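The chain that follows stands alone, in the form predicted on its own, written as structure tokens.
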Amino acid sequence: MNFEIDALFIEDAVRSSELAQRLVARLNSKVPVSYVMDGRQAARPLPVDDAFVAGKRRLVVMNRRSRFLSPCPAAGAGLACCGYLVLVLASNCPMNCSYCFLQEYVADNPGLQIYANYAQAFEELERLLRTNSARHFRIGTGELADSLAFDRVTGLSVDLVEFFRRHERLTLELKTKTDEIDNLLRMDPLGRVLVSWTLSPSRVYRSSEHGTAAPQARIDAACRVREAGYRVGFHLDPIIAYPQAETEYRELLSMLFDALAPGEISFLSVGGLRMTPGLRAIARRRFPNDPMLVGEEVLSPDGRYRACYPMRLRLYRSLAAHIQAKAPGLTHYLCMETPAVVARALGTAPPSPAVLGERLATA
């Protein structure tokens, strides 16, 4: 997949960094390069009709001013948590999914930011290991940016795989909606890197996931990296409640299990569409013709709109039964739901974040 960039901005402080030099060398020579004192200013919204989309075409290389490593957003929010740790190496995404939370979250700084001082992230991870001598951790880079969308020009996956290869108690998760795997196929991850894909039925892909790889292309890419020695996982998230949803999500799972044996999949997460009131308003304004954004929803106690509880529960139970029938040994869990919802949907209370996190890190 080739994503187009209109302009490259490099913060003066990182002008000589390896990442900046790499991008200047690999981007098309027609992309103008500007050097700026403060990359945060270059990432501000432009005075255009859709500043979010315009930001996706402006790449800013800069230092990150805050920490790189943080807990999953579900931690501490009263929701069942999988013990996932987020490593923020970039912000925003060149794709344009109608339901994406980044539309609200990075509205004030939509420029595509990539952080040149990511060696500090490795230092944070090593401190984590020193202070937790017996635990395994699953570390993901796909929270605020797709993990692989720009890997062709950044080469960050090479640096990440090299680091995680040396640390047996760390598992790297690269989460993507692309089929950008060429760099990964050149390396041996030694079993310490997991590549995961968000999957949606074709109807949702066509209406809502603009600029992404098709579902079959994502599954095909997963088969290739699996053959190259990587672990693979999948996220059916967000599950969207529409009239054909139950049938089409089950068909999607069958397509997945036809391509990969359940024993070849490390885990499968499931999560329903959830939107803050602000995100809901932004998404409906930007994508007024997307039928996936006009479902019957209620405001949950955590301040997010979700499909009404009986409808959501029916979908979760149907998919759990299908997974159990087709892949009885496959680890699967619900994301961004309360423990009570998890217990009613799956028939058992969720494990603690530490227990589930250890299981997923070593699956």
The other form holds:
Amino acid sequence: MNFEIDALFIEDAVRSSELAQRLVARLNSKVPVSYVMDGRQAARPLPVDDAFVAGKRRLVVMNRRSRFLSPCPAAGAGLACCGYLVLVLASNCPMNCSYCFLQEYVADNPGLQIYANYAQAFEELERLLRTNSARHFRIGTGELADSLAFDRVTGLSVDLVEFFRRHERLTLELKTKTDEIDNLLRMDPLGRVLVSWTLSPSRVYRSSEHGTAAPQARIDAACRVREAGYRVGFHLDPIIAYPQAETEYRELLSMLFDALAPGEISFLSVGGLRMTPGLRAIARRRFPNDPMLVGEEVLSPDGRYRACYPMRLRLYRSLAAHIQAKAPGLTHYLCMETPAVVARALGTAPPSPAVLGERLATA
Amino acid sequence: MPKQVADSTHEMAGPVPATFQQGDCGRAALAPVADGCENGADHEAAIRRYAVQRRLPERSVEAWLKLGAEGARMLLELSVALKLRTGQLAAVIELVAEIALREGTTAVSVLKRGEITSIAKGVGSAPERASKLLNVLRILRYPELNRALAKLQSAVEALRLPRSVTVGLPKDLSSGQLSIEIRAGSLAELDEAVRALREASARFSEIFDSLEGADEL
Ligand code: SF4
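What I would like now is the form predicted in complex with its partner chain, since the data block earlier showed the form predicted on its own; can you produce it?
Below: every chain and molecule of the assembly, starting with the one above.
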């Protein structure tokens, strides 16, 4: 997948960094390169109609000023949590999903930032291991960005795999909607790297996931990395409760289980579409013709629009039953729902974050 | 019967159905249509004039014009006929657009539905019919939610609880929690309410199942 870039900005402080040099060498030579004092300024929105999309085409290499490692936002928000830790190595993504929360989250700084001082992230991880001597952690880089979208030019996965393969109690999760796996295929992760794909039925892919790899291409890529020694996981997130959803998500799961035996899949997460009122307004303005954005969502007690409760629960239960029937034993959990909803949907209370986190990290 | 506007021959001769022409406000806006000038620019001008009279926000006007010339014209006629207030008009525009998008159809085919034309041509005061229109559009826009809501409401009624007990469904069925309110002025009244609730407990479990999307009550 080749994502087009209009301009590359490099913060003066990281001019000689390896990452900046790699990008200059690997990006198309027609992409103009500018050196700036403060990358944050280059990441600000341009005064154009769709500043968010314009930001997706402006790559900014800079230092990250805050911590790289943080708990997943579900932790502390009263939601069932899987103990996932987020490593922010980049912000924004070249793809353009209509439901993407980044539309609101990075609206004020949509430039595609990649942090050159990521060696600090490794230090934070080592500190985490030193202060938690027994636990196993699952660390993901796909929270504010797609983990692999620019891997062809950044080569970040090479450094990441190299680091994680040396740390037995850490599992790296690279989360993507691309099939950018060439770098991964050249390395042996020693079982410590998990690559996960978000999957959606074709109808959702066509209407809402612009610029991403097709669902079948994602599954094919998963099979290939699996053969190369990576663990694989899948996220059915967001699940959108459109009229044909129940059938089409089941078909999607069947397509997945045709390609990979359940025992070859580390886990499957499921999460319903949720949008803050602000995100919903932005998404509808940017994608006025996407039927997936006009579902039967209502304002939920947590202040987010979600499919109304009966529809949501029915969909969760139907998918859980399907997974149980087709892939008994496959670890499956609900994401971004309260423990009460998880218990009602799956019939058992969610495990504690530490327990589920450990299970997912080692699955 | 709705008041028929038969006092203006040129309006009667135009494409706007007579039954739609009850209102005074908006007649001026409809003039180009009534005069037989049906090109898109005239429709747009008519809608814009009407929108100005109604102080309709620009965002709603844009959404209205995106319904296509025929759909936008039909909605103008409907608004004039039902004397939609500004907020109602904005809501109707949004609902019609969203229903069309959800169903992969056009605003025209939404507005030609029997449920809607019968309101446009039906009896009752304009405000009554306006509120009926909004209800029908909301049902079309949120069909599953409304189906579930109707089922739950009748299940709650079937509990036949004393008047001192009120069972509240979650707003817009956004959660799985019922609220139960008991009004009691004495211990005896409280006991009676609690006993009635206990007796109804098996049927409550069916209500919870339904709230969780089980198909049958
Ligand atoms: S791939 Fe993920 S991060 Fe990128 S636009 Fe889509 S939802 Fe957002």
